[in-house]
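Given as structure tokens, the chain that follows is alone and in the form predicted alone.
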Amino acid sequence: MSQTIEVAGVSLEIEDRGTGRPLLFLHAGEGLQPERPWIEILARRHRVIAPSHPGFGGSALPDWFGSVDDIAYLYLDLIRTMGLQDVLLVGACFGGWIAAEMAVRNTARISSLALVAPLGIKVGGHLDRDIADMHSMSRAAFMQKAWCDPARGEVDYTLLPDAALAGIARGRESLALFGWKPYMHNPRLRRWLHRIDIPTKLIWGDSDGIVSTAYAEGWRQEIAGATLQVVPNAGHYPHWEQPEAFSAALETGA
């Protein structure tokens, strides 16, 4: 079911599927995309709530809204507004950054966390490139880095309706707004990851060319008790490229 909810004065477009324990899924920088089989698979065991981030899809982007902090507070308000408890918070890529920002602030209604190849922190030195510059490379080069099998991620944009194309274009602009400078991270976030006080799982594709498993280790070291699970034959979007294996990794030990 698609619906629109207003939270803290922001209109959010939300997919709401399934029943059971609530799973709040925060999408990657590519947006929710027209085809999203992982939502249906996760909805077999959970009530999956997947908002389009402000400025993505059909969600509004108020003129006062401009940081990942804003999104984190907005989604904490969304959890409260919807009356959710015992939430499994799952964030992929850009959504993983948002999820981590939420978890260092307040986990009262969140009982476990899964970060799927998250962006958001600086691990290497000042001149080291922790996160591939997704904006500077060609689409073909990006697909080679982001996917184990780029053919799995191809989208025929000529078949999409105008509303879907407009949502994708808005999302790309919004991703640059939230993560352009400093590039796709918050310099202070790493120092606050110790505040995450709920079971945390890191999930990574074994062929991720956007953020490496060495970057994953940087996250694991900062979050007490965090575990790392690698999904075979997957790149930066294991939930999209290998949705069944991703679902199994998410449920392992849950």
Second form
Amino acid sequence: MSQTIEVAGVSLEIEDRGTGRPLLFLHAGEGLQPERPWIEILARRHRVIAPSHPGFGGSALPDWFGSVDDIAYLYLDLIRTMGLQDVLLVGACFGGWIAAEMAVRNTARISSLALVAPLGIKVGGHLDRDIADMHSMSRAAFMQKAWCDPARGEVDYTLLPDAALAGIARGRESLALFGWKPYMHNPRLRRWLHRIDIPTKLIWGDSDGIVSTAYAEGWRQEIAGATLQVVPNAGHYPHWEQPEAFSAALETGA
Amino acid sequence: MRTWYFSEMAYHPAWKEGIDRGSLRVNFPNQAVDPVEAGKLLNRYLDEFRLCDEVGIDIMVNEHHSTATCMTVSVPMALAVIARETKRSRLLTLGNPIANRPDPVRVAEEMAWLDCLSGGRLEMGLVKGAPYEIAPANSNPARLMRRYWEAHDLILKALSTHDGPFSWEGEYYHYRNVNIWPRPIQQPHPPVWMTGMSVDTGILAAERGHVVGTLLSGGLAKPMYQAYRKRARELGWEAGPDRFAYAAIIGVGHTREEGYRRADQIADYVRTAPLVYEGFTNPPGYNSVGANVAILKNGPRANRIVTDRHGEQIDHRKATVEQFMDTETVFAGTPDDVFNQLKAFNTRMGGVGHLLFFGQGGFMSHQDAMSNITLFGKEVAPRLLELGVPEAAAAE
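Moving from the form predicted alone, what structure would you give for the form predicted in complex with the partner chain?
Everything in the complex follows now, all chains and molecules, and the chain you saw is the first one.
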């Protein structure tokens, strides 16, 4: 069951499941989707703490709040408020961007980092699209790019209650707020990735059409000792599409 | 009821190719434009605007981007030409898409310049813009209206301040020395118009006393006008018809058949306007959460359906002239027909002071456009000026 916690004046909806070493999971642009099996699988070994980002799901989005910087500081405060130590910080897609922004700021309570197909940096030139323009394509085209098997990702919106649909609509709007321009990245973040001083793992689906493994290489080169693990038969969301293999990848060498 | 003629200055020679590709906007490559032909068409359309001054009606210009449906890319650029070629017509921008413009002070400068050039004939529409304008401008659709209101406030402040410079440190805009030259003739600033389709817009416009206009659907316009009147009364003033505008497609002919034929050609605008690749139809944040819940339930096509006066659902992409007449999108026929239709419409709406006369579109020929403007300007528009608040509405 989700609970609500207030941090820095922001009311956050949080899933808190399992016991063990704390794993702070920062969700993708498509939302938390705790009803999928991934969270229970991770909770076998960890205390999984997974907030909905401000403006997503049931988390508030105050008027003053509006950047990825804000989210990074908020979650550093969340770790301190909850008294967490030795945190395994995991961020997927948009959540990976947030996790990297946290890790370049302060790793005092974070002891390892996993970035799952993260957005957030610029690698190529002016005419190169490092991150697929998810907002200039039809929903069907997006699903084709984001999933190895789009059928696994399909959601029948007509079956969802209005509150859940409102959460999805709010989340889509909030993702635009945080990532519209520059598109889903911070042009300066790459220059600060060298500050990440904890073991870092990059996890990538082998069929990711949103960010490629060449882009993963851009990340790997900037973070000392970072390793790349590729999950077979997975697109942009390996934790949803191959949750067991994803969990195994997370534990390997950790 | 005053009449404001407008046309989108379409590049219709590319429409067939765009329709075949399923998108006339944003991702329709501009290799489909012959720029020499575009120049000829622009000159022709500007001639049609000039005729409005001769027949005694006012002029409205809008803008769109990256599309075969409208070649007007800049409201002030088009009005700069038209201002020089006209003497009497008032000139309305409807409008400046200010939430998509990075520099509101530049907008204020352009509006002041036009007001000077035209001898104080400018009316200034400040609009949110259509959803598919987000991509060409790459403006953030989230919190779009918050940015709109900050730009709005800054533009009016820049136009009405005479003892500047002043500084502006807002959420979205930052200036240290705002002091526009020249300043507008009309003080404190040219009249302001907004557009909208919702009760909320009616209320917000009433709170500022702006003119509010809506497009092509009487079913949406009426609740917005009512909300405006109610809010104005709460604030202690009575909103007359001059606060309300309505855009419609109008075909007038010497015979009813000729009027219908012209309206049918102009109605291609409405049929083609929604033809845009799905990815650009509903940028996140542009529509409210409530509207997006409805879209998630019903699919993106829900956007294209409007309800007519009898409660029937009409698909704008395929509707006939008669169906468009039932949604109050089109008025058509002889001058008497059109006058009677508009008089009845004015009564149903409780008094509308401004008619935005969509009098040219797509494949309509220059001769037909000139005839449509002349017939409307000489035989319908003068009679519309006599329409005020209908008796039934006055008694409300």
